[in-house]
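Have a look below at one chain only, the form predicted on its own, in structure tokens format.
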Amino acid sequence: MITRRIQYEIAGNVVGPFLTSLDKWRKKLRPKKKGPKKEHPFGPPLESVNRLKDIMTRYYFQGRYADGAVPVAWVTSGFPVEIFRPLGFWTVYPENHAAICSVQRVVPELSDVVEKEGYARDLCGYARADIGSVMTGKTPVGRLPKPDLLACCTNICQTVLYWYRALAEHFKIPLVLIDTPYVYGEAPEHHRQYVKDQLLELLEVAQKITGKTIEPEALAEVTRKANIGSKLWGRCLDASKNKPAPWTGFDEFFHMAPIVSLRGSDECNDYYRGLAEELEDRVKRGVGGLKKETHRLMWDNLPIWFNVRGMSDLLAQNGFNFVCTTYTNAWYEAGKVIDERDPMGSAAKAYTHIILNEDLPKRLSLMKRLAREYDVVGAVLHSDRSCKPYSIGQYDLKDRLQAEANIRVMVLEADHADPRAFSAEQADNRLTAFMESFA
């Protein structure tokens, strides 16, 4: 135990800096290329990526040796990590984990492992990524420690708490659900009064697990913090309320890691107020993210993962700019709700209005709103094959849309994970045709 300690402490404050510090040089002394550069519609990329890079390296790399040195979790995007962090837990994301999976490109060879296992391909590409990961060992993060606790709250699909049953069975350890009734309009008193029920038992599990009492005041300091970051989160989103935008939807896609992993954490916040603070620099001296904004548009659902380099190409091209998502938004409406005066009650209420435990009025409501303050002048709505509950209803908001908030609005089927459940010539073409009805 204690050697272990001291390689977690050693790789997360030595190594990891250290590994982070020789890439940047590694990059600095590479030849450059000779011959005239190569013209791209982007402005100037954000000086916060490598701190990003750094943030996200340095977790990866000490979370590797957090087993057996400090309690792990693994829990679920959108559970309340806030009672986790005075305890000592190690957070594993297994959605943040699969997204990197996709961005590499290794979804496939994971899934086909666990469909010759009997899972279908039809079910979220994010679980049967990670389910893959662990019966193989391969990740492109190196490892991923052990957990001692599984986590999931059903605020975001019930596909999770089939998921995280699984790796329990796998791992052979406990698994707390959080159990989300479904929004319609505003969660009543008694759903609350049941999710921090729900809330309180975790508290004992979590406690029992690590020998330890949590203290009121840390579990306050926490949810301080975590409120403070996602109203920071929130800052930067705003930035794109300005024209042109400081940066991409595709940016926003990338840079939220740090509000899902770290959620509760002075780092999280001291990067985003750097993040902010270079953006409303940006805004201030007329950057944006393209060069030239012709066109602003909102996107609804998880990012396209594994193309996100072409499409985002294809329209900075012809100056098409996402200034809002509904997804990174997502982060930013929960986490302003949660109150250090009421840490438990507040954290019943954020957690169960998350966008995909709420009705189709009350998201319709959101886009009408974000499309009015961002002055967006159309829409692509993602139906997600791997997502079926953010997917579900779509075609009904988009004509709510097109009538109501005046804006033109396409349906891209596509799938978040699976590069194949996706076909790139039909996608060009449809946002090619999209595009060129604005003409």
Given for the second form:
Amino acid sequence: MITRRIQYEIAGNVVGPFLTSLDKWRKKLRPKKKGPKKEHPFGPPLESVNRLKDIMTRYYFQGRYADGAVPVAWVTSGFPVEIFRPLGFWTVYPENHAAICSVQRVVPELSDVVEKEGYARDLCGYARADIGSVMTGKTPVGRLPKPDLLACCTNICQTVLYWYRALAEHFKIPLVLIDTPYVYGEAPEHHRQYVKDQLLELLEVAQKITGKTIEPEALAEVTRKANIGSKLWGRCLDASKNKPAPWTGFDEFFHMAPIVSLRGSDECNDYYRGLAEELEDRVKRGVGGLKKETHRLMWDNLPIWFNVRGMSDLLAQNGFNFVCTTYTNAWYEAGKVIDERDPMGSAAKAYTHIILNEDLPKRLSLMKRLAREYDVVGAVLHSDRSCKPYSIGQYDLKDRLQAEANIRVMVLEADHADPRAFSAEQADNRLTAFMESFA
Amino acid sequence: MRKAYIEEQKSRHGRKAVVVLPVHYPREILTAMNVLAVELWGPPGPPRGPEAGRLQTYVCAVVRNALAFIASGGADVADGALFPHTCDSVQGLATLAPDFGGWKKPAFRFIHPKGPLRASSRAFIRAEMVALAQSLATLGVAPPTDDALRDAIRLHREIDALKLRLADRRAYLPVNDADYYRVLRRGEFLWPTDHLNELRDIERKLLDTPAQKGIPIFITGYVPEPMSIFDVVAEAGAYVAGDDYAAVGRRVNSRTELDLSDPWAALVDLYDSASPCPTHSAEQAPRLAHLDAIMQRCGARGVIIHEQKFCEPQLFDVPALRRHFGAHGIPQLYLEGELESDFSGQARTRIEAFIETLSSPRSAA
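We have the form predicted on its own; now please give the form predicted in complex with its partner chain.
Entire complex below, previous chain first.
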């Protein structure tokens, strides 16, 4: 245990930072390519990208040594993780990991393994990738620490429960659940009480596993930091209300990693403070995410992780920029509600009122607000085969958005994780036709 | 026929009718409030009307067909619709149809907690049941008295007990699977006493000697659609000795002792003792033990895992089922059905071949 703890601290505080510095030096020393520079449609790269890489590399590198050194919990992206922080849990986000698997295009390989076990290919690609990863031990991040606890919250979907139950069976460890009743209209009192009661039950389980007690002040402090972090993230997103937007929606997808994985920490807040300042500076100087932003769009649903590059190139070449997305916005909307004066009560409210846990009129209202505030002329709704709760109702949303927000809307059939459920040519054709309609 | 029955129930008995999406809901509350529950499992077959196109083809057909059906006026005879919190897709339909068009009458939701019952979820489901009764009262029916609720619980317990007796004596019942399951599934829309009478009629047919000569098999799945599965099984020389269909066998509660002094608490107890179901996010180990017990009781020689495409709660359990049956040497057939169409020739051949292998004495489980 002590040796493991030493390894863990050295990995996080010495080796991790050293490796990232080494990587930077290696890049600096690499001979520059000769010949004319290739023209691209993007604005200058964000300087914060390097810090993002540092943080996430260190996070995953230190994580390799976390099990045996500190308690480890694998949690869903919408889980009230604030309760775990004061107890010293190292948290792993399988969704974030699955997104990396998708970007690295290893989902088909991992999925093949679980499909042989009987998992249908129609199930969520994230779930298939992660279950495949734990079954094979293969991961693009080197190694994921073995969990002591699995924690899932149904506010993003019920799939996570089935997915985590499979993980619990595999690891033979406890699974704690925060079950958030879907909100139709307004959540009645007994729904809010139910979530709050579960948070108290969670507190007991987490304390039992660690043998520690959460001091109310410590919980309040983490809650305060999570609230600040969410607002800072919101500040970053708000920067795109300016014209041109200082970054792209595709940038947002990658820069959301800390608010998902490190919410409630100083590291997360420092990062977003720096990013917000950089974005605001770009706004002052008129520097855009694209060199020439001609059309502003909204994106709905998860990104198509394995094809972000292809799509962003195609759109950027034509001056189209996703200046807002319902997905990245979710971490702002919920986090700003949590309140250090009432950590449990406010968490119950915040984590219940997540976009995916609210009815379609709320979703439409949010999309109309984003369309107005970010002054978009169109929207692309990603009909995501792997995410049914996000995709159900999109055909109706399309019609209503067109009529009520007076914007052009396209539904794009794809998948957030599995390239086998995606036709790049067809998607490019549809996007091209969509862009031509603005000519 | 169903429409005529509902209209008759309304006119003759002054009942309200509520169309109910799958799967689990406290039917006793509706009975106690003189509300007829008419379940909507699709319906099977191709979607009726263009409204099915409002949902992507990767959404389960039960939900797509239900949207098409209610939006085309198929359920207009009902006074309201109840959407239990079964899965992400039914949950989505519960906002899509009432909020964005397709269902104009009152919509009720019943959110049942996920996972094993804990102190928090016990309190929640009780409150949710009370809230359901209050919302149903907006149809102009009186909230249930404790006595009415007790009577309804007793009536449904009697139905469950009779279904269990029939299941235990299935081999002695001279009725083919298609007819037997048709009677069982008429409980999806009949008033409980009418359903009980039909079950009693069939019970009277029980023989003292085995009437089923085929190979006993067990089926687990969501809903026995297409119903032709029973004909295919029969033609291949087998019969369904036991089932764990979410629509049929899984909904029969085997609890025998129940304290009715507080009927709301009794409903919570019933929920707690229901057969393990993936839509409740039941843990897999108790579910597998439950399936083992049924298989042992009915003497099945093989199992058909019959799933509907895109049904996430069910599909996530398939690897565990296959592993479990495989480890116990139980012959199994995985079958993916589609609500919209009949079994393909290939699927029929697979069922026939599977049952043929069971006829070998060495294959007995």
